[in-house]
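Okay, so here's just one chain, in structure tokens, the form predicted on its own.
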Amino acid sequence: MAEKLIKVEDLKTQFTTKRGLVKAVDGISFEIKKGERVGLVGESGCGKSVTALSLMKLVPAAHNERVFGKIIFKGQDLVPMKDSQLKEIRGKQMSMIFQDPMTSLDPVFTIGSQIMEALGIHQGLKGKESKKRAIELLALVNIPSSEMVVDYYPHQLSGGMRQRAMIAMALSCEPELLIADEPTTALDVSIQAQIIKLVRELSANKGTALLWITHDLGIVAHLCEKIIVMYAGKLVEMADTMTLFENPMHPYTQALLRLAPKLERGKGRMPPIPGTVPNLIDMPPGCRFADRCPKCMDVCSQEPQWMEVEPGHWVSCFLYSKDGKN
């Protein structure tokens, strides 16, 4: 059985704003094993990206954030760590691919120099040796003429090429965990498929664990071994990919799967999820999906617990508790 790489326990990330306290991530728990590919899915604004930034301890301090709980990475809790300690982990052991490479890459430095910086900090490579490795990394992510591209600036590359360069940078120090925050959202379908294939191959060949964040269940179906479903700052379901698709338990997961495009639907309209996501400042009591749920019961005015209903299949819903009580 694969060893745990990272274990998240009751993680909460909150922001203090003029309007009130935003509970962006509100008490979530999960783990990722070494080499495991995990998908984190949910609608926009559900807390996926904040979860990723929290794991990397990259939530901007200007937002008056507070992080509670535990993030146990290789036996060490990252939550109380200072930036000086985290520098030994970020980039070297944990890396992140951001959604928009144009805002993540520095426009005034070449692609090569930005990769070489990470190689210098974490692997001690300098000069020709560092540049040679940067060229090898660009070739690894299937960038043609990598010996020329290494001297290009971000604006000289297409969106797909910039994203590949970001992946090369993230993989430069061969991290044990790679977090990808919707890295294919802004790319066309053919480039999306190439990036997904590339990440899957690199993960398989290098044994890198992956947390892939997306709103697209179709992507995680082909890429990930396990899927975690998030809604309004909470986890609502978690299972291996086949189980989740064959036996979705939470009404929200079921609704997401109904929304997934299918060829056999033809031109018919996809059934929308009624209602809106609750305000993260003024959360309703009880289950956060209750107002939109077709199976809502009186007991849903209370908050359901996160429970394992069958081996490896977790859900937060009163439909699966004894007598409607956890």
The other form holds:
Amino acid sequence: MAEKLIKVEDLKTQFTTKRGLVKAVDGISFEIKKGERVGLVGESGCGKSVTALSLMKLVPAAHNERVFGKIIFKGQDLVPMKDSQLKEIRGKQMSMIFQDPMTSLDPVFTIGSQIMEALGIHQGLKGKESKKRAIELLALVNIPSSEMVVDYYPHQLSGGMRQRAMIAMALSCEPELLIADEPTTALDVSIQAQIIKLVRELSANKGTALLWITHDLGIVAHLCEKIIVMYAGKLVEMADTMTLFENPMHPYTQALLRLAPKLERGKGRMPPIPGTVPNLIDMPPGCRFADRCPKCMDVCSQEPQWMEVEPGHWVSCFLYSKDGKN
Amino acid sequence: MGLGSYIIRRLLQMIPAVLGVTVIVFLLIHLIPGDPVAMMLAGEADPQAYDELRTRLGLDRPLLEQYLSYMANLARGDMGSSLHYGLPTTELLARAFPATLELTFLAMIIMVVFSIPLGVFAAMKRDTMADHGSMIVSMLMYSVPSFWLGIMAILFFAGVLGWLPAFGRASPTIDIQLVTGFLTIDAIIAGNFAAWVDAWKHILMPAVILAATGTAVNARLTRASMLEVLRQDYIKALLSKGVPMRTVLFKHAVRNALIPVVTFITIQFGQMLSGIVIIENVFSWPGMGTLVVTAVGSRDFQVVQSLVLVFALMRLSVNFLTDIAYSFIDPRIRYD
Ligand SMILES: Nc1ncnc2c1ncn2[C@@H]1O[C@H](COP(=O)(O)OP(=O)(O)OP(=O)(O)O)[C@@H](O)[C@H]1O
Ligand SMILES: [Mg+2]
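Compare with the form predicted on its own: the form predicted together with the partner chain:
Zooming out: every chain and molecule, the one shown earlier first.
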């Protein structure tokens, strides 16, 4: 279990736009071990999706991006890799499910043909054999009458069913890492719970590591062993789930957790914290949470270090650094 | 629902539209300000001729009866006759219709064959010199009126270079049996190579000019549609499965991008039907566009009426074909 699967080192993803350089992800480092389930939480716009896409090397589709740093996946750095090398990894060793199941399937091809496409590429399956496997996969994600659904077009399925189909597709080649970018936000609550249970079981059975991205602390509390908290393009805290809930160190995490009981009543959205997320363009130096932070100090206008304050517990805050107070 | 029943349903849905068109076309003659009969006779003050024409046109009968007999005549293939040419309208149409159709078909083919690859190419080369270059050219093509392009083309290719004939469908020396009415095809049927080359030389310039605006607009729209599709989640999802970029582009993105393009093409076809009136006159192409101008000029209202009907039916048929094309490209259409 302790073997590491992916190690991200000082990853930066930037977009050149007309308004300026957007530093959507600005120097983040973390790792995921084999079979480990990790949650990545943060407010809207903090760079969670960009992080996920960067790990899959899918940001280049945007044409105006730059990615720096290292993404060491099973000993190989993905950052300098070409598309031809990446296609051996994408879908086969590492795959992804997306936020909105309504838009993440190609509307003009059947569910089956989209699953079979991946099977053909990675496992060389063709024709009847491939279709049989696609039906099995759909059954595996609890899609009823999968022999029929295999010939359906995406628009003939409900959101929950489409997301199951996406999961079937993502897991078709038994990848070692599944990145899930808020795959349940677009679904209603009862379906959410089913999907989470399904992913949890599948990942446990196959030993698939999971990076689950969400606004919702409630979901990751139940699903994940480790939680990473992100704020405005940077990581602010990372710890195993128990530690993070019992001993949150960063004022941002503390604020999130203080507001968390509201989660039970509400729809599970991230509760609001006073103030707004800073603009990611031309960000001033220093701690990004400073202007919303109740414990802000003079030193916070400098860049805090990302450091391990106790074994397995990382935080980036001057409250815990040696030169800071307290 | 299967494709067959979808086609039948769409055909049935066309019936009211066709009837509507016939009503409007029928009323055309009544909507002309003033007395159509007097205008048609253009100053001939002979009351007997006046009454005769009025009776022949059926204008002395009640409106509904007139319409029913108009429809009955249409059903028998009788569209009245031309005062100007002294010929049945159907005979004029039999000559003009294939000429127009051949020109429009070729222009449509040129438009589709050039605009779609150009748009896809520009989208893929987004923000490069090639992209900007091709979009500037298409902007220019779009801004220049087609009659001016036509005249310039005649001056240059027919006048200066002398490569292509300036007007008409065929040289006077060419004589082949008409089968389809499309000279480029009939020449092949007749096995007459000289006639075939001659037909192509004549049709090339007007067809290209007729296609120019549509090609320009459609290339831009294809580019926009393609860029829109490339932004979609499913493109990322396909790449995340390990599908190679080439397959994602040509199998998935292009097909999705074509869905709105099919609509653009229909709209462009409508534009072409008005454009053809100008282009045919610039190139003296003996089609319906030339005929309609002559007929309006000589107040040959029955001919105008029939031409409007044919233009409208062409438009309806294209809408129908578009819907069928849609159902092939977009599975969501058949099932809604
Ligand atoms: N292609 C792009 N060009 C420019 N800016 C971008 C691009 N993609 C993302 N961004 C910016 O990067 C920032 C982070 O976006 P991201 O989608 O990762 O947020 P998120 O944390 O996933 O939010 P949400 O919870 O709403 O999904 C945003 O400010 C966004 O505007
Ligand atoms: Mg997101």
